[in-house]
Every structure is written in structure tokens, then in C-alpha cells.
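Just the one chain here, the form predicted alone, laid out as C-alpha cells.
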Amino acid sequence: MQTMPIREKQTTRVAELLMCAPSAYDLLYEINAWMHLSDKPDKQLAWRQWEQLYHTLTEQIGIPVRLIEQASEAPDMVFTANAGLPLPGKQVVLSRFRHPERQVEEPYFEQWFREQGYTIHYMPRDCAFEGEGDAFLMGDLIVAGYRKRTDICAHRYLSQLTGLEVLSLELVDDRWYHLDTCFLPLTDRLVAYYPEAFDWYARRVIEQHFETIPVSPEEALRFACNSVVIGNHVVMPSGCPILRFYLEERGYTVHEVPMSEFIKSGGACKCLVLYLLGE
């Protein structure tokens, strides 16, 4: 395989961001420890936060935000930072799904990055990874969540590819299913997590490789830390004032959108946004 060149120490910057109007968004099956069809979506409320967290990253943060139509038998292809790992240089590498349920948006979303003009790479085919949900681009390190939903030799895909060091990091809890609902990378060097997501080593690395900021138990139920980081803005999920007060004690922005009908699937502000990245 050939390494493909990324700049040592560059500052990821995020340029634009892929979201995905729920039109078809439903809880139709259970595959994570927060899906329950005895507890399914107001869809009509689903809309209103969506389109709520679309106005206020477009309009009250500025960035661009490309769309991509949901396919219909796919309801939880609204979670767009599942598609895959955006890369320098418009590379992407693909998601492989680990649920049956979730593999129907593959097509769909190598399909939207072939037609952007993206170099498309792909995991192995026993080889579950799901983008962004697992793995964040910070600088010269890729961060990454392994045991859930997505398998440890993505980690060795990625840092064979990318040329980069891949911080491993076990998931240990259910509830925190992937990287994303428990660890919030605000800068290259300054994260906000739960600890209590990871095993005692994944802690330890967490603790030596960055500044941290420990996320309360009531809060990670919220999904404080799924939320979405442009430049000094952070927008989050409501109902966590304490990381919210963390954040602008250290000079962040904070917005609050109303994620309760995500958060039935699993997913909050986060899961909801795909981080493309600037050249």
C-alpha cells in the first residue's frame, strides 16, 4: 500500500460539513444499547432539531453544509459522520458497517464522494470501520475507538495509509458505541471525555497524550460529548451546563440544540455532521 503524504503537525481545518436532511429517518431495529422500538422518534420533532442545528451551523457559525439525500430503507443514514474518514488531499476512506442494517448506505455514500471528485479508499472486507464515529484526524495523530462497532486492524489500515500514528482506544461500555459519543477533540492537543467509556489503558493514554476535560456521568448520557467543534464554536446538546461552563471559562462559543430525538437512536449534534476537511 502506498502511504499517502500528510503534512507533519498540520492543523486539521475543517472547511465544510455533510449533513443529511432526515426524511426517512425512523428507529426501525435495535443495534445499540439506546435503540428501543418501545421508545421510537417524534419524527416531526426529529425535523425541527435537525433543521435547527442546520440553521445554526450555517448561519449563526457560517460554515458550508453540503447535503446528501437520505435513501429511503436506510433511517439511520441521517448519522452522516458514519460514512467514512475524510482525508487532506479530498481522500475519504470508506465506511464498512458492521450491522447488516446500516451496510445499505455504503453505496450511497461512495456514490456522493466519487461524484464530489474524492479519492476513495476502502477498509478490507472483514474489516468493520465506521468513519468519523470511530476516528478523528488531530494533527499529526489519528485518534481512534476500536471493539464496538468498529475492528482494531482499521487502526493498522489507517496508519498504513495515512503514515500517521493511530492512538488505540478501547470502548468498554455499550452505551458508547463509537469514538464519538465519549471523547471531543476541541483542539489538536485539547480533549473533553468520559472516562468511565474507556478500559483503565485507553484512560491512561487519553490522560498522557492531551489536556483534558473529565465529562460528569450525567452529562455523557446527554451526549455532551457529541457535539460539534468549528473553530472557537462548540455546538452541544442541551443539558449540559457544566461542560458548557468548562468550555466558555476557556473562551468557546457554546450553542445548545435540542437532541432528544437522536439521542433514541444513539447519536446527537455530532453524529449528525461529517467533518470535510480544507486543502
The other form holds:
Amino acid sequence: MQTMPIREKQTTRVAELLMCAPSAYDLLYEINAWMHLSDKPDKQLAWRQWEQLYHTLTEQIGIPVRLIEQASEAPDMVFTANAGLPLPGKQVVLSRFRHPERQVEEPYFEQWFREQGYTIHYMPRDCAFEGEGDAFLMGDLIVAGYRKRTDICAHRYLSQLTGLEVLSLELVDDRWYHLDTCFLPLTDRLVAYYPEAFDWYARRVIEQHFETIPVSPEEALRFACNSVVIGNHVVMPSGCPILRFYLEERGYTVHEVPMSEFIKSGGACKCLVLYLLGE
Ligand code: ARG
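Right, the form predicted alone is done; let's see the coordinates for the form predicted together with arginine (ARG).
The next block holds the full complex; its first chain is the one shown before.
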């Protein structure tokens, strides 16, 4: 494999976002602990919630948002965080979804990155990897979750490709099946996280590497960790006053968006957004 050492080791800058309007969003299968065919999302309400997120990001925060069209056979494609892991210099590691229900999204995301002129890196076959849902570039580290949706072999690949150290964190609870459901990077040094989602050793690793803000079980269940961070703005699912308080105390501007219809599928603000980096 050709390696691609990342030169800029300073704070990763998010230049724009990739989102997918929920034109074909639905709940047609159950692949995580949140999804129940007996409790489907209200599609009109989902549209309004998605639009509110979009407008908060584009108008109140002013970050550019790129759009990909939703494929009719891919009801979960709205969760663009799972498209892949963008790296500096217009490169991306494409996802290899665990479940066949989501594997149908891979060619659409691949085509989008290709059209934008990205260099695309592919995980080895049989090595599941769900993109930014399970991996964050934090300065000169990649912090990555494994076991539920991403295999540990993906971590080795990421480390070999980038020359960066990967902090591997084991996820132990089916409700927090992606790293972005329980771990929120605020800066390269500061994170909010829900400790019970991790095994004891991962908790220790997190505590050793970062300054941490713990998230309560109640707010973790409302997807508090699944927030979008753009500079000193945080867009979070509504109903998480404790985390909001801690963030405001540290000088963050917090925006709340209702996310009930996406939480039914196991996602919220961050899942609906992919961080695209500058050139
Ligand atoms: N229903 C989707 C799935 O199970 C939700 C994905 C949420 N995405 C995320 N980045 N956590 O794959």
C-alpha cells in the first residue's frame, strides 16, 4: 500500500460539509438497537428537522454545505457521516458498510467523491469501516471506534495509510454502535463523551489523552454526543441542557435542533453531516 503521510499536524479545519436531503428517507429494516419497524419516522417532520439543521449550519453559522442526491433504494443515505473519512488534500477513505442494507450507498458516495476530484482510498475487502461515524481526525491522531460497525483491521489500514497514530476505542453497548454516537471532539484536546459506551480500557485511554466533559445517560440517550462542531459553534439535538450548559460555560455558542425523526433510525445532527477538509 502506498502511504500518505499527513504533513499538516495542526488542528484539522472543516471547510465545508456534505449533506443529503431526506427525499427517500425511511425506516425499512432494523440494523441497530434504535430502529423499530413498528415506529417509523414521520417523513414530513423529518424534512422540517433536516431543513432546520441545514439552515442553522448555512445561515446561522455560515459554513458551506454541499449536497448529494439520495438514491431511492438507500433510505439511510441521509447519514452522510458514514460516506467515508475525508483526509487533508482532497483525499478520502471510502466506507465499507457492515450491513448489505447500507452497502448500496457505497457507489453513490464513491461517484460523488470522484466527481469532486478526490483521491479515493479503499479498505481491504472484508474489512468493515463506516467512515466519520467511527473515526475522527484530531490533529496528529485518528480516534476510531471498533467492534460494532468498524473492524479493527480498518484502524491498521488508516494508520498505515496516513502515518498517524490511531487511538482504537472499543464500543461495548449496542445503542452506541458508532463512535459519533458517544464521543464528541470539541478541539484536538477537549472532548465530551459518554463513558458507559466504552470498555474500561478505552475510557482510560480517553481520560489519558483528552480533557473530558462527561455526558449523562439521559442526554446520551438524546444523542447529545452526536453534535456538529464548527469552530466555537455547536449544533446539538434538542433536550440536552446539561451539556449545553457546560459548553456555554466554555464559550461555545450552542444551537439546538429537534432530531426525533432521525433518532428513530439511530442518528442525529452529526450523522447527517460529513466534515470536508480544506485543500
Ligand atoms: N440507520 C443508520 C445505520 O444504522 C444510522 C446511521 C447513523 N450514523 C452515524 N454516523 N452514527 O447505519
